[in-house]
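Presented as C-alpha cells, the chain that follows is alone, the form predicted on its own.
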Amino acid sequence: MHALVAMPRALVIGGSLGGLLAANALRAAGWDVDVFERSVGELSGRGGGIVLQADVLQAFQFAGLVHDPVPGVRSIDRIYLSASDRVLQRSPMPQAQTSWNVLYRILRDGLPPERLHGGASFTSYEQDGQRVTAHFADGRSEAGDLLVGADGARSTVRAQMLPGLEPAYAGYVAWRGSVPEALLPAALRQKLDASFVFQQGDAHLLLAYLVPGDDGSVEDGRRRWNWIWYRRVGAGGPLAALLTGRDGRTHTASLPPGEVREEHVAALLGDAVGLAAPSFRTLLEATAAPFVQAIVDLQTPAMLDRRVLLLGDAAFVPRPHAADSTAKAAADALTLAMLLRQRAAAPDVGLAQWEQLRLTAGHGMAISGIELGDRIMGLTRT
C-alpha cells in the first residue's frame, strides 16, 4: 500500500483579482491553497471595467473555470470625439470588456469558501529551508511551501521582500464612474452604442466603453457605460487635498465612491462644461458617485525571495492605458501553475525560471505604458 504524498500547499496573501487568479491557477496544477484577505467579507471592485484580454481568459480556462464565454460586452469601433461631439474618427477594432465585479465573482466561486480567510492582515514572513511561515496581525501564523504576494501596489508582503521601494506618483489622476444605460437618453445610446469612445484633449483624455451590468447582465438596456477621464493634478499638496475624503482622512491612492468631497465632484462638473463633449457631460453628470484614482508607477528589481513571491500589482503596476494590468496578473498567476507543476519533482527550478520570465514582461509593460501615458498627458521626464 503507498503513502499518500501531502499536496504543496500556497499561502496567497491578498484576495483581490490578482489573489484569487493565483488561487485558482495553483489549485488547478495540484496545490492546496488558502487566502488571505485583510478585509472581511467580499471586496468591491467600484464597478470597474476591464478589457477582457487573452490571457485572462486563457487563465480562466487553465483554473476550469465553467463560465464560457465570461461575461462581457463586445465593441466594434473605436471613435475619437472632438469637443464638440462631432465623431472625427471611426476604426473597427473589435474587443470585449468586462468588469472588475464579474471577474471577481467567478473567481472566488471557483474556490472552497473554507479557502477564503477574510480579517487576516498579514504582517510578516519567514523562512525555514523549503517551508515559509506567514504572521498575522491578530497572533495566527500559517505554513506552507510557497507564498504568494498578490497584496497590490502598496503590498506588505514587498515591503519586507525591498524595504523602501514604493509606487511613484505619475502626475495624473483617473476619475471614473459607470452609469447604467437606461438612464441615457436614447439618442445618445444610439451614437454610442458597439463604441469604445475616445476624446483626446490637451493634457487630458476621456474614454468610455460599455460593461456588463451590475448582476453581470450583457442584455440591452441592462449593461452599464463606464468612463474614466484622466487629468493632470500636482503632487504635494493638490493631490492630497484631492485624495482626502469626506471624513477628513487623506488616502495615498484613490477614494471610493462616496468618498470623493463634493467640492472636488462639483470642480469636475464644472471643467467638464469647457473641456467634455457632450455626450462625455452627460455620462459624467448621469454618475451617482465618481472616484478617483492616482496613477502611478512601480517596477520591481526581483520577484523571487526563494519560496515568497510577488504577483500582479504587488510587483509591477502598469499604466493603465492600454489595459495590462488584469492580463499581467493572470499571465503571472498561469505561469506559475504551469510552470510549477512542470518542474513538480524541483519547484525552485520552477520558480526561478518564472521570475526570469515575468521580470522581462513586467519591465517591458511598464517602460512601454510610461511612454504612452506621457505622450498621452503631454508630460515630459526630465
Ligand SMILES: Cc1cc2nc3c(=O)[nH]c(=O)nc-3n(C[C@H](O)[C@H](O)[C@H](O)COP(=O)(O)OP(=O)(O)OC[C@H]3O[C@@H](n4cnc5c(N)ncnc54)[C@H](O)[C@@H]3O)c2cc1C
Contents of the next structure:
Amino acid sequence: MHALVAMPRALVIGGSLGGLLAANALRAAGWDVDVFERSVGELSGRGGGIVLQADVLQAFQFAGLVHDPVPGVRSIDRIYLSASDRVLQRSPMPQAQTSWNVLYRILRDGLPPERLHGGASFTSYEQDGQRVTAHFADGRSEAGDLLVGADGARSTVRAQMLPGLEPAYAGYVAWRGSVPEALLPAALRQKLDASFVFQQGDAHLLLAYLVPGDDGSVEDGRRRWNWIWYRRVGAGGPLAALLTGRDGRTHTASLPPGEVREEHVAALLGDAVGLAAPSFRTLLEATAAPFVQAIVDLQTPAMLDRRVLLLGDAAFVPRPHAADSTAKAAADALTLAMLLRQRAAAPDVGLAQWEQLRLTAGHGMAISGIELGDRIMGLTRT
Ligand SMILES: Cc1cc2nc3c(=O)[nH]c(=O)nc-3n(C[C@H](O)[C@H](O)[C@H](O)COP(=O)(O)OP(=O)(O)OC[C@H]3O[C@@H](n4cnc5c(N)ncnc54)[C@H](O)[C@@H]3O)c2cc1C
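For comparison with the form predicted on its own, produce the structure of the form predicted together with this ligand.
What follows is the entire complex, opening with the chain shown before.
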C-alpha cells in the first residue's frame, strides 16, 4: 500500500456540479486539485431548479464555502391540482429550492481560477503503479495520484473503464422551462406561492416550484417559477425527431433552450390545452424557450479502477423524481474527501471503502427511482 507523502494531486475531469463538488471537497482534505472541462468558458443556462438537499449543504460546509445560507426559496407544502385547477390535496412539506446556476457560482468561486482549465477535452488515461496520467485532445498530458471522472452520463472516463456501458432511455422525456414570477398574473402567484405544485395526469406528470432569480436573488418578485412536464415519447424515431434541433442535428440526450424546433413547442402548448391545469398552462405559455431532456437510466457495476474513479452522473443517473442527482454527487464528493483524509496513510483502502459505500447508495437510488418513475408514467417493464 502506497502512502501519499507530498501533497497528493487529483485530476478532476468535468467542471459541472459533480466535478466542482469533488474539487472543493478534495482541496479541503489536503489535495492539490485541477479541474479539466471540455467546454470553453463558464457553463451557464444549464438546468433550472434544484431541491436543496442536506448532502449539498454538508459538502459545502466541509469545503468551507462561505454561503450560509445557500440562496434558496422556501416552500412550505405540496399541492396537487386537478386538470380543472382545483387543489385536490395539500400536504405540509417544508423544503428549499435553489438553482443550478446558484450552486455552480458558489462552487466555482471556491476554487482558484488557475485551477480551472476550460477547453480541455479528456480522451484517455493510463496507470503506472499509484500514478495516473490523463491525456487530452489537444495533445497535453497531466499526471496525478487520482483521476476523478465527473464527466457526466456519457463519460469518456467510464467508456475506458467499463466499455459498452451506456445510459438507457427510460421511455419518457422532461420538458422544462422557467418564467420570471413578475411576468405572471397576481392571482396565479398568490395561488401557488410557497407551494411545490403537482398535477398527476394519466401517464404524465407536471410540477412547478419557485427558484432564485437569474442573479440568485430570492426576494419576492425577483424569483422564477421552474416547471417540468414528464411526457412519454417512443424510443427510436419519435425521440430522435424531438431531439433534432433547429440546426438539423440530432442530439442524444437533450436540447438546450432555444434549440427545440418550433413545431414541437407548438405541439406541447397544444397538448397543454387538453391536459394541463390552467395554472400550468399559464406557466408554459409564458415561457420564452422551453427545452427538453430524455430521461435515462444508468447504473455502474464498479466506480473504481485503482486510482481512477467515477462520480456523479458518470456513475449513476437516477430518475429525477426524488430530486437527488445533485445530492448524490455531493455525497460522492464528501465521502471521498473524508475517507481520503482519514486514510491519508493508505489511500487505496479509503478508495475501496468509498467504492463500496457509494455503489450501495447509487444502486439504491437508481432502483427506487426506476420503480417510482415507471409508476408515475404508467410504464411496465418486461
Ligand atoms: C443540461 C442539464 C440540466 C440539468 N438540470 C438539473 C436540474 O435542474 N436539477 C438537478 O438536480 N439536476 C440537474 N442536472 C443534473 C445535475 O446537474 C447533475 O446530476 C449534477 O450536475 C451532477 O452531474 P455531473 O457533474 O456528474 O455531470 P454533468 O452535469 O453532466 O457534467 C459533466 C461535465 O463534464 C464535462 N465533460 C464531458 N466529457 C468531458 C471530457 N471528455 N473532458 C472534459 N470534460 C468533459 C461536460 O462538459 C460537463 O460539464 C442537469 C444536468 C444537465 C447536463
